[in-house]
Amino acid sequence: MPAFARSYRFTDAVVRKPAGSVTEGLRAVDIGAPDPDALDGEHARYISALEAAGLSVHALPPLEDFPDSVFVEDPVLCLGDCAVLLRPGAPSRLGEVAAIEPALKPLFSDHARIDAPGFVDGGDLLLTERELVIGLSRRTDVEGARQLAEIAAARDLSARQVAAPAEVLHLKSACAVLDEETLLVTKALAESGVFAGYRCLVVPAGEDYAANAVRVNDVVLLSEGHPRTAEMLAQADYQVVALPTVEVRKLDAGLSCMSLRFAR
């Protein structure tokens, strides 16, 4: 296994602590407001898991004006030493980009951005060892994808647009990188053919939420409560760390949303 793999070998992560206003966060399906104290606990466990996997974690202070700002993946994409400032598709989240930009300047030597009128959410972007896959969704449009593909091409990375599954908010709600050739995917995404040429491990029926896993160095972070997915990954020789996501899930989010992971 290589010492460097841009899609899952990392040295650092940026996170943002949840704001008290997180109870007002966006949710496509309302299954109740998150409990701020419980969400703080889930977030602390998440940080501990990143540190245990070998990452230096840069924790930013909460932003009360932006209830969804704990999900730092959506306003930024890390492409090697380049921080791409995105343009989230939800109007209430546009201000998060300017808020996080100062923290990124000392961490990245290269910077780029998506300009109006394009929209791109980080949750729709899957970076593999071969390419950047851009999911067109309710939060990522064709113009944003076009701009991002140009940014990637200027850094010798090919980009490809696909349709995010209709039943999910973001592309990465239904898939995750496991290694150079392998993805964890939902059955619907596997059957769509968008990842032809990859080895796809399909999450068992009833455990689709587990597809939003995160490979971090030698471990796979997985949402708790998905025993068959955990067993499948263990049998495929992946080291699984299960983390609680009860409160995070109430905000249409998952494990990948809560950090920007990169290598320095």
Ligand code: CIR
Contents of the next structure:
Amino acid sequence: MPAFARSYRFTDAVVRKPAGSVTEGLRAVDIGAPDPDALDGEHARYISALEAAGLSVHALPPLEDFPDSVFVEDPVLCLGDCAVLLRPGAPSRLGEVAAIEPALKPLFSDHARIDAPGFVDGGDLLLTERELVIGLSRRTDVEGARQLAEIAAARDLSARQVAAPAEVLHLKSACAVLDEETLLVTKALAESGVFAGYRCLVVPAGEDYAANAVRVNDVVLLSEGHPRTAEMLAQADYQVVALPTVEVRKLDAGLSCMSLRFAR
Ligand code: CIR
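Moving from the form predicted alone to the form predicted together with the ligand:
Now the complete complex, all chains and molecules, led by this one.
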């Protein structure tokens, strides 16, 4: 696959409008259901930010049967021209794959899929300029990772497995790509050594949630309310766009999980 800034230069994104059933979305700790209207507002701001960053946004209709289906990052991985249909590890989310597949057909020329018994959630996949990092978590298992590494290898991309941090849902809850060589990471993940060889910008204390940022073309989308991270990124010459995430956070979600980003 072409390697020109594939990890942050995009032309298109797929999103899915939140369903009313989003109040029933999965969460590890129940701190209250998200407010559907407020979540719609966050989602609309997110779409506007993607468009302002230069992307054509394909917005899919809500799926009431799947409360977490707004988090389109989890059932699919975009690898260049290839849409890889994953197998989310939460039983209530498995059906999201068949539901999104028809929308991807016209957008990608190449298709692959993870088969049973493997499980992979897209939130555990960090695609950098040099490799695909697969986080093993409660949602992503060794068999799924093995299959995905084969799919990647067939497209000239190397993959490796790491342990996702136990205290968060997904690997990418704790890290993001900033550019060809730089990652934004939580302190714990930086200290684990899994990203030795990268330049790691470490999220300041108390702002770990901000590590789930998204570099899109010339900007970095960052969760609002993390001033020290915003300042650190600005000092490093990144252009930050802060977005509200109060409602999605109640569902253990963040900015990366609300879109599939790719270049056409
Ligand atoms: C879930 O538990 O699957 C959803 N409530 C949140 C998914 C967040 N996805 C992501 O970070 N990629």
